[in-house]
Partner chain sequence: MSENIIEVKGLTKKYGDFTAVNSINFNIKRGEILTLLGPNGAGKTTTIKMITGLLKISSGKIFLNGKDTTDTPDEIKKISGYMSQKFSLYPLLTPLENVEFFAGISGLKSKEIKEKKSELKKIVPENLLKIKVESLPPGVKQKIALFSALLSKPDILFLDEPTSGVDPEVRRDFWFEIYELKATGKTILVSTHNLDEVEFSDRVIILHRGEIILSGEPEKLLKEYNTNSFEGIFKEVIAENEKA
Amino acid sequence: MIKVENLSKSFGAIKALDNISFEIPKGKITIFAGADGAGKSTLFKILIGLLKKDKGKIFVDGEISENNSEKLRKIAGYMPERFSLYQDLTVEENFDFFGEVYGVEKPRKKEMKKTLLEKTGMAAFRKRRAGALSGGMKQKLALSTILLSSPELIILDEPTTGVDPLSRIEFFNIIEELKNEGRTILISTPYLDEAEKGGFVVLMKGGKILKQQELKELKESFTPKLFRLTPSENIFKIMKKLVKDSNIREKFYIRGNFIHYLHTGEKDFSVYIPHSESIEIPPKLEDIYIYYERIFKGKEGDIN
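Show me the structure of that chain alone, the form predicted together with its partner chain.
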């Protein structure tokens, strides 16, 4: 649906986006995952036309999008990291206001309002001032208002940062429904466990893309194996050994009472840890991210 070629953007000496290329599949949830400073917000702002790119090309449905992303803007609903609601207006009044901004016709607006309030579980709060809503509900209201224009593309910049786990779960249930309606959804997040909810993932770091793939393929094609070791020696004694040698320490990390080991090459480093049991467990996206990040640091340019 969207294709981006060699996109770059700098702020002074900082390369916010460094020659990135990617393609976003239609009708899927694509998640851009990376820490603060990875370039996620800059990328979204360029896509939606809020920021000018330095160079690169953006295609929408095969057509080049030049004039300030006009085509994209028409089909997209965008929720910035710090979204805006009218705090003094009620939930319903916010709906009416944004409906008018988007030029939604009256009968349609009425119907949409009803559907969206029900879908997001906000029907009971229609008379409440937006300012008096919890963080999770504000986020749902903000999402609902952008849905008023029935966008086929939804771009959400860190919608769940600082939102509590329950609201996050509910939020992703709504997103899943939107996907099932055939919409294309772009979400950025600093949480890698959240990226596990995407169909397609783009792992970002310092303005570059470490890896982009269908989540399922990404996991299936990941050859290193993750083992959970049950240490047979005091875990702190083992840690002391690890601290002495940073090359070896890199191979392991602690999770509660266990030590995780990612077996990447030919040599089996698990022998460094005296253990009574070793079980292979499925790697999480975090293991995959760190693996590619390290390869990236070692031999830049070798990854696509």
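So that the term is clear: the rigid core is the largest set of C-alpha atoms that superpose within 1.5 Å between two forms. Numbering follows the first chain given and starts at 1. Bear in mind that the values here come from a model prediction, so they are computed numbers and not experimental data. Compared with the form predicted on its own:
Relative to the larger rigid part, the smaller one is rotated between the two forms by 14°, as taken from C-alpha superpositions.
One more: the block was the form predicted together with its partner chain; return the form predicted on its own.
So it's only the chain below, everything else dropped.
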């Protein structure tokens, strides 16, 4: 559906996006994951035309978008990272206002409003001012208003930042329903556990793409073995010693009361760790991200 080639954007000396390329599969949830400063928000703003790219090409359904994503704006609903609805209007008034903005005909708007209020569990709060809603409810309201126009493409920029865990679960249940309806959904997030909910994942850091692949394939093709070590000495003292050795420090990191070890070759570096138990465990996306971020740190270009 969307293809991006060699996209770059700089703000002065800062390279927000550094020659990135990717292709978005239609009808799936694609998640762009990375910490603040990875370039996720800049990318989304370029896609919908809020920012101009420095260079690169954007294709929509095989056609190049020369006018800075005009075609994408026509088919997309965009939800920015900050709550952008009218705080002094009620839930229902926000629906009515944005229905007018999107040019939704009154019968359709009435039908969609009823459906969305029920789907999001907000029908009981229709008369409450948006400013008085919880963080999770605000995000559900913001998502609902962009769905009024029934967009083919939904772009959500860090939609669950600052939202409580239960609301995050409810939010992604709604996203899953939208995917099952055939929508194409793009989500950016700093949370690697949320990226596990995607079908296609793009891992980003510092304006570059570390890895992009179907989530299932990404996990199945991950070659390093991950071990969970139970330290037999003070865990922080152990790690303090490890970080002094540049040859092995990138292979270990703390997770709770354990040390995770990425075994990437024939030599077993776990012998440098005083431990009472070593168990091989399946990697989560967080572990995969750490591997690509650490092992390929400093390499030029995308790592795919």
